[in-house]
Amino acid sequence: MSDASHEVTLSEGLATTRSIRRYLPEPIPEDVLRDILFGATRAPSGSNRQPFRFMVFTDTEKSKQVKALIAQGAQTLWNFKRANDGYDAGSGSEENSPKTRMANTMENYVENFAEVPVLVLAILLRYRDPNPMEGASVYPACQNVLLAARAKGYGGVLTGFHGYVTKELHELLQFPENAFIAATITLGKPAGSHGPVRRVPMNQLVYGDTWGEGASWAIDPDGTAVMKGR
């Protein structure tokens, strides 16, 4: 249910938390982006360090200059991947194809992008050498934001947007220098709303201890909504 009034149980939101990149044209109350933001401050993080940080833009002047920022490498980031992963070929030049509908809703979101309701950066403040667990101490605590918007009504979506501007967005919020952009989520009332998840049966993720062979019990529970394995 989207009604900001019903709070989904955990579970619930499990099964349909999906990406939200359509929004209504309204704000989220500062109370709701308190209860919202509060759980990303509960999630784990690697020797409970808690190295990670958010910034949230809503409708202030700085607040619209990086929106305008980020939607610049949305644009590019998403002109590149339309090309390079092939969606106007193949099922893309089918009208209403998955291919299609997923190409239509990332140029809408692109295009819009400037107007999302709510922009937050995840920042991880580096107390070590780049490594490859270190996402460990950001991204669970992303993750909680994305719950604890379905808990409340809304929606958002994780992007890499800010890849492309990094270097403009260090420079005109003045991080320190050990500030790593972990990833852009974009929030608000979806127009549509969420799941359930389609996704793939989980006896084709979840192995038991051979490789490639789904576990006796990995079996996705009544009325779930699954798509083919890729």
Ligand SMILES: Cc1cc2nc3c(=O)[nH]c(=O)nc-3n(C[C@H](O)[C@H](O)[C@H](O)COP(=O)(O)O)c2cc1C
The other form holds:
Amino acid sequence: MSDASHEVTLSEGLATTRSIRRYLPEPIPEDVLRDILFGATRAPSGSNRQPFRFMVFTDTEKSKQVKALIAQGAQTLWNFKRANDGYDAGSGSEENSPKTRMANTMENYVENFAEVPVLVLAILLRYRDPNPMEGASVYPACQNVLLAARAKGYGGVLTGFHGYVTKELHELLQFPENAFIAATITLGKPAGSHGPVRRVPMNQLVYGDTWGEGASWAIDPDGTAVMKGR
Ligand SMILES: Cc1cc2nc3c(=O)[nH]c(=O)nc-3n(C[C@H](O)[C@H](O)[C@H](O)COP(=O)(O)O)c2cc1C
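Return the structure block for the form predicted in complex with the named molecule; the form predicted alone was the one displayed.
Then the entire complex follows, led off by the chain already shown.
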């Protein structure tokens, strides 16, 4: 991989790969795309079958069509979520609350979705009936996309924005029948900065031998940005 000397460590990358939804209006060079997608293709899968495929849309005519199509899906989904998840209720009416900031970020993301620098579709090629484990053969590869992008100073976010337009995408891209669209990932150079992910303290998520009891050693490293609760 190029530029290795400037990369963050793996541990640092794990703690700072948060969703990036605002991008500078610049393309991702092909050698960087190569490195990011190489990372994706190194992911594990059940029996090492590697049933994941990626389509990468940049600035070709077809890419623009795909971005525009999924932008419609994004708008539909966000309108639904905004109303349904009460984004405008409670602290959503306060100017600078986390809820309001999230709503503004989403609004901006969805509005500019058709112009994202790169859009990646992650596909699972089903080789048997759907089962609860099948996502585990494609989502690790998706996370690798985000981690590898982070390593190169780029960022992105995994979304389900294709959900409302899967039929149209199947037609436009002539997917085989067993292709399941697992994720839409957008990528680009962050307009803001990378920063620590915010999660609840690890002892709320990691138990020892007793259900519900944080393991005694499950202590966040000093300086970890934690959420008070969910
Ligand atoms: C399964 C899954 C589905 C997601 N779907 C969306 C989505 O449709 N739109 C979006 O903007 N972000 C989506 N996200 C990103 C999450 O909102 C984000 O990871 C979460 O809020 C934590 O924030 P962080 O990644 O910045 O730490 C999704 C993430 C996952 C893992």
